[in-house]
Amino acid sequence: MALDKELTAAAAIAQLRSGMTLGIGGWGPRRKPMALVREILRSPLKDLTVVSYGGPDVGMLCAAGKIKKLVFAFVTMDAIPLEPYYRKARESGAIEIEEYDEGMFQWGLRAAGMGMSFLPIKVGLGTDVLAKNPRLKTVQSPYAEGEVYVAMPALRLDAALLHVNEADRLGNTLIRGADHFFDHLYARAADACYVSTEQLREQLTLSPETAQQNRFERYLVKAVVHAPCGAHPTYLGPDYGWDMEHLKRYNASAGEEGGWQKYRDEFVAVDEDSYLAKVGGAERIGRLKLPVF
């Protein structure tokens, strides 16, 4: 493998192809890889299955007719509490779906990236999960107790797109928000894992301290894209905040006659140079509040 893995967002994502399961990291409107995420929307690929914790990346994979089936915790921009795009989609029937508890969801990919087929979880057991999903099924413990346990699937991955604050050529990475999600597992759940970043380095020199924010091993990464303020118009710690602003008139789209024709020929249909000046520059970006729960 070649030590140089940077490529631009075009070439990595020229690496994928239809019919793939494509892990998207983040989680709802906070970190999510939308530099990428726009990057497929402007390609030929389709019948795409999700797995996400969904946030406008979702919406906006639905509205393009991308996704063929999602497998999913939930699909929300927070403030904005269901996501307009993959709500028309759910209502409509235009995606398969698999539903999962936000806890079991991360059973899976854990459970992918230790090479198991499933892991025993008490998560689900008496609830409608396993009613309204016919793939769950149950396992009894082997002890002397004989607990019953749900057995959650793996949810192996093609491809994960991830978002970091910096990374270097060689594929290492360090996350500095203080809530790193789940990206670890998506790089460990997937056959190559495609990573974009705020800031790009010849060589990161890390740091007992640094080093803790470097969540996942380089030899899990097959390419890094430079791609500044590419978790946009979704959050990113410490460097920018979501933009209100934008989800809203997002958002509003979505009840509009040709809506989605309308912002994808705004803010997809031209390069991210041209993306970013739409939305006000790098240095509004950088301006932009971290939201406070």
Contents of the next structure:
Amino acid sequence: MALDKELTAAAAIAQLRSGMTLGIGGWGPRRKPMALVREILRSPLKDLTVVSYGGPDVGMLCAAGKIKKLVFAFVTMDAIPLEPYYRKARESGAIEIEEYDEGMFQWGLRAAGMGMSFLPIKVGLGTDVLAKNPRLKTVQSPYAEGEVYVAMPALRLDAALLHVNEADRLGNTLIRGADHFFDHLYARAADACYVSTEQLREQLTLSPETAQQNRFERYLVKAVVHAPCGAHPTYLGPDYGWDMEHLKRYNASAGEEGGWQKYRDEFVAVDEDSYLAKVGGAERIGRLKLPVF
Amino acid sequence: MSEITLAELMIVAASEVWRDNGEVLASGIGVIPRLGASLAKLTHSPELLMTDSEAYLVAEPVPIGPRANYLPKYEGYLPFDRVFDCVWGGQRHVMIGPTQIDRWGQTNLSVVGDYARPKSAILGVRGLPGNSLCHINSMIVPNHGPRVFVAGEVDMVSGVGYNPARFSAGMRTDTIDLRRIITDLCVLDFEGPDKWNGAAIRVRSLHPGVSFEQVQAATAFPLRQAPGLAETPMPTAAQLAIIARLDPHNLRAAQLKNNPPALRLASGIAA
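In place of the form predicted alone, output the structure of the form predicted in complex with the partner chain.
Complete assembly follows, chain above in first position.
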């Protein structure tokens, strides 16, 4: 097969530029492309606009000073509700912010994928989401009832970073978790979509039922990165649960003098193989229990 | 049998908010709201829809916490993108715990203090703008006090309320439907005579041993008293048995500081 989109994580991240707008798939501490995020942390990239249903991806990028502006609806690690490094950055005014309702957020991604400059939506009316964001405008229906809506601007991305359970070299992808979240919308909203995957195949051969786990087309995928345990320490259903021990340690680091630097030295300033060894290896990660909600 | 706890009384009070809602998705966010919604479905309102709190609709509420042999009884699929379809279509009643609530029923989950340099960053607005505008909402407050029930507007209006100053011509407000606030002191509702005048919130019932004056003192805006202001009912033995089955690890005991009993002496609970 002529099409081979495989790249190393470093080669994929090397295609990004400072100042870009990056979408990061997943949701909170769930199915985050953390191997790619760690590669950004190792890189000289800076001044990024990050668009994310935020979890530790956003927290770590805040801690490392990579974010100029955050486009978000929340940042949380669920079982640890308050993300410590996001809070530091938010409270100190270190990052610009553009805050949306969760639904407005996916509406903006959708608009970008549809080639629209905005999509109308009721949500946001009456709230400080509008009052605190001068970029946001309303629009009046041209029809008889004349209703007023929020004109949710397209959230166009220079690049999207996603993590999936399985992919092939052509860019076909499978998401096996119970929820595929909004990764398909990130893929459509982006000029270039980089997908990391637990398992990389030459070419997928699927049953019709399994093929339903393919949520977006391969023409949207620019590169595929083989990254086993690449969502760690977040939850990748059904392969492994979130690593609460690690997340607690990361969370605690924010309260220590030089805590991020220590975390960074131990878990970021090493290659991915060493990272996996330090967090207990693929075997331990594979045994991390799936969260029970 | 151990003493009935305030958390259990609040679970029963929470379950009442979902009575006669019809076939809507009952979303209780947090232990007390979720147990309340589950109790509602297992007692007075079996027509409610519920999820396993991940992505599937279930025919009966899933017990909270690690499960030994229990298998959820799936009846459908509701991943997050369909949750938004449900929200925007208005077929949902959610109960959440905001950081701040004001006299209009506006809620805040984003930041406390100045927006640019907040004193405390919480989560972000999450889904509150959509929830509050599109479908039924109730709230849980485990620590009723003036830092939650604030004097002016909440610091960052995340969820809308009955505040006419926030809406202009052409903006539809008829889908805003705030129902009740379950606190550790009382049950509040939004059934004041003219709910759009900033005085909709009433004390509907007082928990045993709590006075209206006490609730007012713990609230930074004036409250009304519902006519025939009653005492919040104690859980029945049947309700307690269901709650115990739904919460086998007794997570409810960790929801309120010191897990107080439902029957308290007035002197013991000064806010």
